[in-house]
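Single chain ahead, written as structure tokens, the form predicted alone.
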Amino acid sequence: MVKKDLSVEFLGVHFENPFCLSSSPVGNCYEMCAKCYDAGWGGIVFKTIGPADFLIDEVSPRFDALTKEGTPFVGFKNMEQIAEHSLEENLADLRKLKENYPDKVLIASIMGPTEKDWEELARLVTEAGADMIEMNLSCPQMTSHAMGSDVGTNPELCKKFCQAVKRGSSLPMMAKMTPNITDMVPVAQACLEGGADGIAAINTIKSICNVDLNRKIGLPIINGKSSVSGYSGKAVKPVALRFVQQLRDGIPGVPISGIGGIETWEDAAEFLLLGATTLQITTAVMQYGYRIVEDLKNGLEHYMEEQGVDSLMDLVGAANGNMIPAENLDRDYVVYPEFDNDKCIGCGRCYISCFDGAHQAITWDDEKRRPSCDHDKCVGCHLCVLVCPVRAIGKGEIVMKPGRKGSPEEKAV
């Protein structure tokens, strides 16, 4: 059995390994995070709790689903809002996991519409027994534009808010950023210079998953109506990835807890290499349960054996130096396709692909039902791997553009 040093250090305080529940409908209680803890989870962001006087009232049903064919599950649309409970009932939570679970970490979301309830929630956590605090910049269902990801595009207002915080706490903070901007850098900078240790990121994106073709209304319905909310899952992980890398590119070494589409160990991987320290997760819980952790876990062990990695560590930001402006890129050579007619099944998806979608690049025999390459017309876009059913098309023969340097022993594919 594989067993490697799964902790972290993150804003100083220690997990026992990086996997976290994000502030969400699957960190709603006491017993749902004392079962969370129990299964293994190295931290928990506790849902989103806000001010006393700040009513939550939901809507039902408030959720939907993408699929692809047979995927049932490619992307989440949530509208539900932050915790319901009482700031009371949020508190005593708080107060009685830290004393049944000293050794567990446990962090705060807090979210407020001034200033002086920023500071008061900040405060009311810590005294409750929090490990760390995160600031909701971010929610996109929010009722209040005071609220949420309307101010998470706001470099002023979040920076104040992230003051407010500091003066009502002294533990470790970070911000959590709302994907529904541009260019997350200037207002992850902001938070930093109110005094933010880190950063958060991604909130989920904005979305409408699904039509009611019939009714011509969005889903999930709502007495006839619809809105616009948050979108989760596996498919909003390349747009996690791609904020997680600018964010170390534009601040670099910025601590970072990494959230969007983790479902297994390679998407954990993936975060982690590209520079985030904690990974949250929501989605994935709600369809598989707590228990995905044991999965998570053992693939990291696993990974980390073949890499040669003792700590975890070790793995956070090495892929950081490896993403580039497109700019630098080397255009100077072509990778072209490589058919395995003995895994090959007959099918025809690249030759049709090529044809209708790429550059006619892929002739077919019609009698024997097989592909082959035309290299005059083959530019090493490789869509045919991509859709290939059965993995029979990988990377041939690597050759030079015309007039141009170097030797394709040379590259790296």
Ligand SMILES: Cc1cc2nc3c(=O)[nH]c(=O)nc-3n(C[C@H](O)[C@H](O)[C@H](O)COP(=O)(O)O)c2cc1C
Given for the second form:
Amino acid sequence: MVKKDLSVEFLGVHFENPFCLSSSPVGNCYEMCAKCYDAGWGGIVFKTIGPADFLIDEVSPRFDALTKEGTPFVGFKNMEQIAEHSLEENLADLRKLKENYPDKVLIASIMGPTEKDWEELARLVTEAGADMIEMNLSCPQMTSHAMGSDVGTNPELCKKFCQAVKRGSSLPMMAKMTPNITDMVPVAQACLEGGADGIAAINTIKSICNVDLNRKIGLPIINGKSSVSGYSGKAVKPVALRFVQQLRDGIPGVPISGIGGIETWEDAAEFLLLGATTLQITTAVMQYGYRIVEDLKNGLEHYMEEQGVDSLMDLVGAANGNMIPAENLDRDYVVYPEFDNDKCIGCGRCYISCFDGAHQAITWDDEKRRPSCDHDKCVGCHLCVLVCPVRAIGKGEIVMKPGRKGSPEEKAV
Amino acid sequence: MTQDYKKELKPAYTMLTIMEEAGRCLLCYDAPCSKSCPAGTDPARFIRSVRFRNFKGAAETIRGNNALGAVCARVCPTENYCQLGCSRSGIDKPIDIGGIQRFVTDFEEKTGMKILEKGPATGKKVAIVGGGPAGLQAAASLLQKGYEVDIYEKNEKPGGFLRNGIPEYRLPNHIVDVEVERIAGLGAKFCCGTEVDGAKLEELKKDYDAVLVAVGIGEAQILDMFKDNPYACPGITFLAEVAKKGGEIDLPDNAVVIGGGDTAMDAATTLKILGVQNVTCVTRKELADFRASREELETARANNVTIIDGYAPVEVDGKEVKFKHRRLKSELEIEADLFVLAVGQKSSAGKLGLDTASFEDIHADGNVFVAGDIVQGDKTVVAAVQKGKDAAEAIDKFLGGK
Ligand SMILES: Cc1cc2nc3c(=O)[nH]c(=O)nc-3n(C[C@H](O)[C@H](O)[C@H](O)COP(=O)(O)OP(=O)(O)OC[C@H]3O[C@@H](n4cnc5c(N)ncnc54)[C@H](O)[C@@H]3O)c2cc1C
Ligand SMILES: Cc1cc2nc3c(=O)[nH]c(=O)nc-3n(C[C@H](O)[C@H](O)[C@H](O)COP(=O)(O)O)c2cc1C
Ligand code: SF4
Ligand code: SF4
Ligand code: SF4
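Switching forms now, from the form predicted alone to the form predicted in complex with the ligand, please provide the structure.
What follows is the entire complex, opening with the chain shown before.
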């Protein structure tokens, strides 16, 4: 049986493994968090806590899901606000969790409309025993513009709020970013200047998942209406990874807690390789339960074993250097697809996609029901590779474009 | 036709199709499948690992619990065990748990995983008589607990019915070899070609701290009316012969198989696969209360075995047999070149001077323990595996382990 040390150090705090609940209903009260720790998670970001006088009033129903063919929950839309329990209840839960689980990491997520609120909340959660603070600068469904993702697009405001939190607490602190922005770096930079020790990314993406075609209302329907609100789950992973990479590019070495669409250890490893040190998850837990941590941990241990590393820290950011600006990519060669006629089952999907979506380079043998590729027309886009249902198409011959220097052998394709 | 005999009939999943099948699993709360494996396998756990792309973790779950996981994946009557209460049946049909287990254990083999480890030495020695599934599993469990294990096996190679009963198109020899090698790799010593009799058993009792007898029920039986009939052969004898020759046997033009259990189905399907024109299986039981697993019955039918139910033989004359229906007024006469009689087997424990009736308790007497088919309970590989684990546990306790 594989046994690897999954522990990481993040903002000076020791995590027995990098897997944390992200702030959301999955970490909403003591019982839930206790069960989660027992299941083996390394840390919890408790559901975002707001000021005592802030009224939370939720809609029902409040979720929707994007599906595709047989796959439920490709993406998930929620209309939730922040914690519905009272401030006192939340603080009591934090206190009890720290008491009973002293070795697990407890992170308090907070949010307020004014600097005073931020400072006060920071002070309160610190007193309650949190190990770290996460500032929620990014909830897309708050009803007040002083709170939520609009704040997270304003660098000056973010910086001021960070400074306020730092006045209220000396705990390590990360600022949670909204992805509803073109460039996250200026906001993250402002937060670091304001005293943030690290960045958490991403929160949910503003979305409409589906529309009821007969009633002509977006889903979910709340008394005949709906709203734009946050999108999460597997479908947002590519967006989250992009932001993580760009943060590491723009602010070299910045400590990151990666969030967005993590379901499997492979997703987790991708976030690590692109520079996240801890990993946060909500949607997959809502769908499958805390038990997913078993395969996240075990799968990651096997990956470490295969990679021959003894510390996860050796993997953090290992792929950053291999993401470069598109204009710097090598455009001197073409990799032609190679068709394995024995694996091919004759469905013709490659032919359709190449004709209708690429460069009409595939010739179809009606008799044999087999494709063949005309290199004069093929541009090596590999659309066919992606559509083949049996992976019968792979990377084949590499050819230099006319007049380019270098040789195919030296290309890492 | 021998080509087919050695080729697994059931196709394996590929990396793509396995995700489709695992994707059908509902990832149930309090999963029914995980409560109905006789050997305590947790299918919900390993299917979830597959679903979340942790194939190695899935292999650890299977292998950690069952030293013959790749065998069970192929031969378990899953319809009576893990798949019986599968919640997915509420939508269409149960998850193919055996198929997923096969994919995972194949993956384990391909990637050369070493999951089981030898335990810290206890300095004590156990002899196991019989290298069938019960003996093999007991060996693996004992080695993991730090015992030295010697296995005495009558045949040239260990495996028991895995090698000389279950045909290759259901369980290739290669799979048995790999499972046996893994156990040898843990430190088991195999003394093959050694038949243990009463005297030898007494010796073993003295030379070892404990002895486990797992000799199975391999003594062939035949109906009295077929005694001395040159055209008749017991089912397990026939299957052992086919297995030994890798399918290269002299074929009859037509054959009758008598019996309605798994052995009968295996014999009939084997005859068909080898190329016998007419294979008729006549069974006393009626199809409604058939003993053979549904999958075995379906395989026989898919291979065009003629199945006639409700008839028992009443008269034999050379190549001619007369059958009568048990309830109806109906008679049947068939002429055949070969009669395969799959009508049950007897315990092999008698040859060791042990009580030949089926044992109730794993702890037989003194430092002698028993496991496998000779112990009461299901007569399946997975049941033998569990009995092997139980015996290892009992021996460990007996010898002062924790
Ligand atoms: C044709 C057939 C098909 C079957 N199909 C299935 C199936 O699909 N699924 C399933 O779960 N089960 C099936 N079974 C049942 C299954 O094979 C048995 O339940 C299982 O093998 C019992 O294991 P065992 O270790 O108790 O005995 P065995 O497998 O019988 O092994 C006993 C071993 O002891 C050795 N031995 C015997 N006497 C001595 C001696 N005196 N000294 C030394 N060694 C000795 C034998 O050579 C043998 O290797 C089938 C059985 C048969 C006959
Ligand atoms: C139902 C729901 C409620 C959420 N509530 C909060 C919250 O209170 N505070 C917060 O910072 N993020 C909240 N989030 C965002 C998640 O913490 C996370 O950033 C986002 O869902 C992306 O991760 P995922 O794809 O693993 O779900 C919520 C998400 C969901 C689905
Ligand atoms: S998930 Fe639970 S709380 Fe939500 S609607 Fe269903 S039963 Fe009610
Ligand atoms: S998509 Fe794949 S399987 Fe289908 S015709 Fe093309 S190569 Fe063959
Ligand atoms: S009972 Fe069936 S559907 Fe449920 S977990 Fe087990 S295999 Fe999956």
